[in-house]
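Single chain ahead, by itself, as structure tokens, in the form predicted on its own.
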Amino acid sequence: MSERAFDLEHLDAEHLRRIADRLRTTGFTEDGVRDRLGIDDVSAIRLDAYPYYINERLRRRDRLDIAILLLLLQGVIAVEEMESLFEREDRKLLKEAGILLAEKSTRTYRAAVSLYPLRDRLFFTDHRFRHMPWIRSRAPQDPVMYLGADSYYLARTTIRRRSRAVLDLCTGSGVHAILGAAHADRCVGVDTNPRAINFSRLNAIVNDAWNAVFLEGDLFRAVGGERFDAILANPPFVPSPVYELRYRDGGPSGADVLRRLIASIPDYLATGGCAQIVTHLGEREGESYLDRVRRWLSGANMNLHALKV
């Protein structure tokens, strides 16, 4: 796959965001794939769950039953599912876009991308689980992150707030960014990743996010020297001799991104704004991590409040 998925320019968004509406109506949302797979959290869909999902908890194949093993368990349907779920024009739209692949020997369907439910807005990823040989095949050198438990929760703990503008840092699929803009009147998704600003752009077409504008660079780069009421941010955290996904590797201590995200808060945070990060951090012996923040933001008049997992 390009490192670009979708070409945006020739999309018929209009289309798009009906295929999406007509997904929720089915109950492909948050709540109504939670139920269906008998699972407490959409991101809790373990790989090794898969027979029980598909043999037990989609055995009645009803839409919603497709919709999940298409979108979410990566799996491949017949022609004639695929026909109940999707109408002719929606199937040749999602062709056209990258989004469906079709096997003609076989007639059978699978999807290049997932989709994930966040309440009830819809998110495109790049696949979580790379299981099959088709999709290791097809697995794009530097994927866009899957929704996962992280996602979940800063989402579910961001102070919602009438705002000017709301920042999105490391933005990937640029769900943050996109659930912010709904507060705000104007909100901007910032990643290194070209291919994640692709994903992002094409999510806020589907959620018809119009006020959420997206940027390539690093961190406050993209954005000059603006301010911004909210600071949003989900960056990558996990331990790394070197940066193989830019989605999941923060350098030899896993705090590289981190502390430079942190450091310069102060500068593009606007009086009486409000920065949100969800991340992994480790205690150190003698020194708490929030006295590590603190030394990061090299003492900046800030109140630092903590939620522990």
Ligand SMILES: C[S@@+](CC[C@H](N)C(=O)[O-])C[C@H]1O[C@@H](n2cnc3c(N)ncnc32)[C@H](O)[C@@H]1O
Given for the second form:
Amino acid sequence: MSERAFDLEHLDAEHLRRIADRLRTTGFTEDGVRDRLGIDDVSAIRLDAYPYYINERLRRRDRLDIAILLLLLQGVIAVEEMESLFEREDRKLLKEAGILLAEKSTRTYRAAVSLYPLRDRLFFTDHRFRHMPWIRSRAPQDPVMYLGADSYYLARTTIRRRSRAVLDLCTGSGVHAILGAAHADRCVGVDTNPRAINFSRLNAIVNDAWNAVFLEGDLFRAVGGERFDAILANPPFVPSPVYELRYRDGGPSGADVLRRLIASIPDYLATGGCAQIVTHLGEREGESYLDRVRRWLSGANMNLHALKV
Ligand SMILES: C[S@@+](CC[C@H](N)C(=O)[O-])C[C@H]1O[C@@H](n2cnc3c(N)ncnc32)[C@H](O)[C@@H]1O
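The form predicted together with this ligand, contrasted with the form predicted on its own above:
Time for the whole complex; same chain goes first.
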């Protein structure tokens, strides 16, 4: 699969927004999906619970069941089910946009990407469960991260005050920049993965975040000398000896990107501004992780607060 998934220049943005609105009307929102699947959190969807979801929770096969099966559970649906979910013109747009895949011989459909609800916003991402055989065969080299528990934590804990400019580093699907666009004059999302920038721009269209822009680049290098009232980030944090997945691998300690990011915050945060980062940091004997953060900040005068989960 090519790095860029969507041809945004030829996309009918208004039509795509109407499709997203219709999905919300069927109940495809964070609350609606959580209630229908009987889970505490959308990020808690488990592959080994599929039989339970399908046989116990999605038995009525109404439009919400079909949407969840297709867009979140990476499932296969029959042509008739697809016709009850999306009208002909909607199907045409979704196929042309590369979101739906039709399998003529079996009269079935799959989704090429997933769609995650966060409150009433919707975010396209690559599929989470990549080891399913048909997904593995089409998987992009550098997938765009699904909304995980870390994405939801940061979204829920972000301080939402009126701002001039918000920066979302390691933006992935663009989620934090797009949420920030509702309370900022301007939002910038940055990612090194061109596929993530392509998804972010699509998601900005879906969520009508007209004041969010997305730049390809390494952390702050993409934004020049600008200072931001809020800096948000969910950098890769999994300790890994290899760099296989850009959204996951944070080098041998897990902190390769995090350390560089934190070190540069004082140069890019506006006076009175706030930087919020979600990550995994282990305690070390004799050194709390806040000591480590202070060291990375090289003595910059900042108040540090940690919310532990
Ligand atoms: C854990 S994902 C977070 C995605 C999204 N912000 C979220 O919360 O769901 C990390 C993202 O950081 C990006 N990334 C990795 N290294 C980066 C770097 N040096 N500069 C900018 N983005 C980077 C990856 O491509 C990936 O999209």
